[in-house]
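First, one chain by itself in structure tokens, the form predicted on its own.
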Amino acid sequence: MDYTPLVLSLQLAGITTLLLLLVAAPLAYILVFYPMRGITFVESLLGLPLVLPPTVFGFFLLMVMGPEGVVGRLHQSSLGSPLIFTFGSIVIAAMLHGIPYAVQPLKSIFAKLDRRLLESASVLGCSRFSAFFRVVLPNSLPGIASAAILCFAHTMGEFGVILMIGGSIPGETKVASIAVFEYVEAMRYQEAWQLSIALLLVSYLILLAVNILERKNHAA
């Protein structure tokens, strides 16, 4: 059996994870605490990837980053080579899809703070900038890990947007999902068995930990 695809979707899942907290946190602090004019309409084009299909999705990237999109003939341009069908494009993908199930619970977790630390912040010389790393980050981390955990297991089922831009390239885009996929396709029970039960495993353990932090964060 060749666990290669699940390899895949671990490191795709851990460092579209890593991307998108590093995007999804600032902007999140932004919406919440510094709102500003059309805000709403900014957070509904945000949200597109939770009502779009994955497959639709996936084709308006496709038509983006494409060898005739404006991002694929920059790319295509600047590195000689093509953008779409690589893992680099495949972690793109699942960061614009993902990155509402990443902006949504960390405005939650930010709009639960105590605003008045924030301004004793302010009062204490504390830049917006320097705020966000000193107040709002440190008291507000159990909730960013669950978040985390949300966007890892995302990015872990990611079928649709995927199989789009990436396509199904062994050891390259070929994730855990579009492997079961293809095995089923060909009748390949066993080889579908085995894959989906490590991946059923290994979703029971994300579940498992955002339970236990959702439990520390009640207690506390």
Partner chain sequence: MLLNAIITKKLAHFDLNLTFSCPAGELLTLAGPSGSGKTTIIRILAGLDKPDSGTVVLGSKTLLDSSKNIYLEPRSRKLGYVFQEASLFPHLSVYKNVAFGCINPSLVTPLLELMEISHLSSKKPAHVSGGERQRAALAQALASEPEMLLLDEPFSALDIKTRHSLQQTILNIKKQLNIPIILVTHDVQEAAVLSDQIVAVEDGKRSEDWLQRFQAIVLPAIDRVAPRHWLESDPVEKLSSTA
Second form
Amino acid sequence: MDYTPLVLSLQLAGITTLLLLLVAAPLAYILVFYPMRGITFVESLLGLPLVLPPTVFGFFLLMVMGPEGVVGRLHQSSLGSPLIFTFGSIVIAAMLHGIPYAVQPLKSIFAKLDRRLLESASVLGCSRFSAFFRVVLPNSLPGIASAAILCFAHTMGEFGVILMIGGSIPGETKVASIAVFEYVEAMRYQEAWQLSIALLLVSYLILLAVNILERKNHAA
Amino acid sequence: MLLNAIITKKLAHFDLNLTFSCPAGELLTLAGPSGSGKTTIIRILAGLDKPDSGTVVLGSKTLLDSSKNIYLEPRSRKLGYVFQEASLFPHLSVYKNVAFGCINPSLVTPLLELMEISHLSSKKPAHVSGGERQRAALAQALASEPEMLLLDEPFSALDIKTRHSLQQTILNIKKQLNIPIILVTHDVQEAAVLSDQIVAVEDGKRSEDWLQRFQAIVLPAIDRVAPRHWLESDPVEKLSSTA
Amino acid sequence: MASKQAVKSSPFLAVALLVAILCAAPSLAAENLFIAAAANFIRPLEELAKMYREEQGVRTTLSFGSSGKLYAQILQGAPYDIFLSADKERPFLLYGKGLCEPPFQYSAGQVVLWSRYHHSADSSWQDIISEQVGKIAISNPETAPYGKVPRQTLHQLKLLKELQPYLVYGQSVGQTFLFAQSGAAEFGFIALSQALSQEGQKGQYWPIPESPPIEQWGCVIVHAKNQNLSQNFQSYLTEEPAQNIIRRHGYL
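Starting from the form predicted on its own shown above, please give the structure in the form predicted together with its partner chain.
Below: every chain and molecule of the assembly, starting with the one above.
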């Protein structure tokens, strides 16, 4: 039994989650506390991955990240290597696809924060930037943890987008969901079973962690 | 250091329109019924709200001048602000809360001592009493070496004994601090005990009418709730001088 | 009041519409031949289906996918009447399980090397591919015959080891073509029929004489609702007029 796809999925989910939180947390902070003019347009844009079929999303990404696309060309000219069909390209795809799954829970956590804490911080000489790190983040830790787990879980289950753009390269873009799909197609049902059950276990553990966290949150 | 404020702002039910000034070392009370615009005024002083027009000048520093488009962010105003409650950061110990906006860390320990909360420095705000929390909040506000202190109903959620002891603390440090102190309260006794100057506010304006009614309640009330011996000066005199 | 009525009537309308659609669906299916075909056969089959309808008056519903997926669906009882695989193996596997009538060959495809980028037209495919700088798209060799055959050829010519790091895998020959057509991959091993299509003509292709033709076999599913109709389509597909069309699309 080859567990490379599972390991790759875990790596993809871990890295995507980390990067996604780094992007989504400030984004959610701005959306909640300092909404600017025209923010509705940005918010609607960020929600698109929830609505778009993964195939459509993947098709766009393939066109944009390929050597003929804007992003692909930029990557090629700045780093000298093509972007598409690399681990990096599926990380980008998973991040873009996962943005609403990270931003939404973070937004609801931040919205629950007492605004007076931020006002107090600002009167005490804190900039918006440092208030984010000194006040917002430490008071949202449990919520951030559940957002992270959601992102992780969503990325573990990512299929359509990666199917469209990954190219199924073993150890690079052939993640567990793709591998299961291919095992089934190749009539290797035994392996399909094994990998599916491994995925099932991982997914169950993730959900278990979410629920334990939520329970703790409610208790606190 | 003198605070001069002229503030106009259109609110939902009335127009806010108020002019007042407060010299260093004195305490000005904005008194009035709830919903009269007191908190909006103090928030405008802090920079947390913006008026439609007006000026706020503290000493030589212009915090706000709508005609010249000057607006200083709250963090650049060098203020201390004590909220009614919940102005402490729940994730930090009392000590770290007090040190939060502090430029000079050597101030923290003496301030904790002054507020009689040294023994609580390692506790989280959730694990101390309401009165201790407000003492810590006061220490937090003072630790940033403010040039003006804003107190927004700081003691209204406390029981009477704790309230009196905190009021005493304010009286003790008032002269020493030598900065303008603005207090918002609807507690007539508190206003009478602490203030050098009372601005009675009703529907966003100075209300002579309300001040007279206020006096009528306050004068007997002071005798009843506040024993003369812990009042620094004669409140009756204070009230009549500002009227 | 009027607005309240409007609000009430709109879900009713939606439900009525849904019911109408649901009722209409089975009546459409009644005189319908349900064909599951390998993705590479889309273009000829669409043309044949149109002709068949005009000549014989029978509607067809076409479902395309990789042979592997369609095979798995048939194993699970998918309601197809006819299965047109891209290989020989799967129809015979179904036959072995008693799920279909004896298989028949309906065409043979050819693998070619294709690129949207300009390369010397005189060189052989081996010279061209050994100068590659980008990725090479190939269909998943385990599931798609159009991936299996070129992979074997690369292996026999001892090119596989060298080129392995550059291979990216399409789930079907359609996706492989997309990878090459979008420029994401420099080359693609695709079907000749794709190279002859409108999109394919925008690029350049090289024959691969070393690769054997890919026999495409089909079969009539045993539980087909309409055995007569299915048998009729089978003979239609293997007779000369249909075969001419199939050849025109780049099959042997």
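Keep in mind that what you see is a predicted model, and the values were worked out from it rather than measured. Think of the rigid core as the biggest set of C-alphas that the two forms share within 1.5 Å after superposition. Residue numbers count along the first chain shown, from 1.
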message: Tell me whether Gly80 is among the residues that move between these two forms (Cα shift of 2 angstroms or more, core superposed).
response: yes
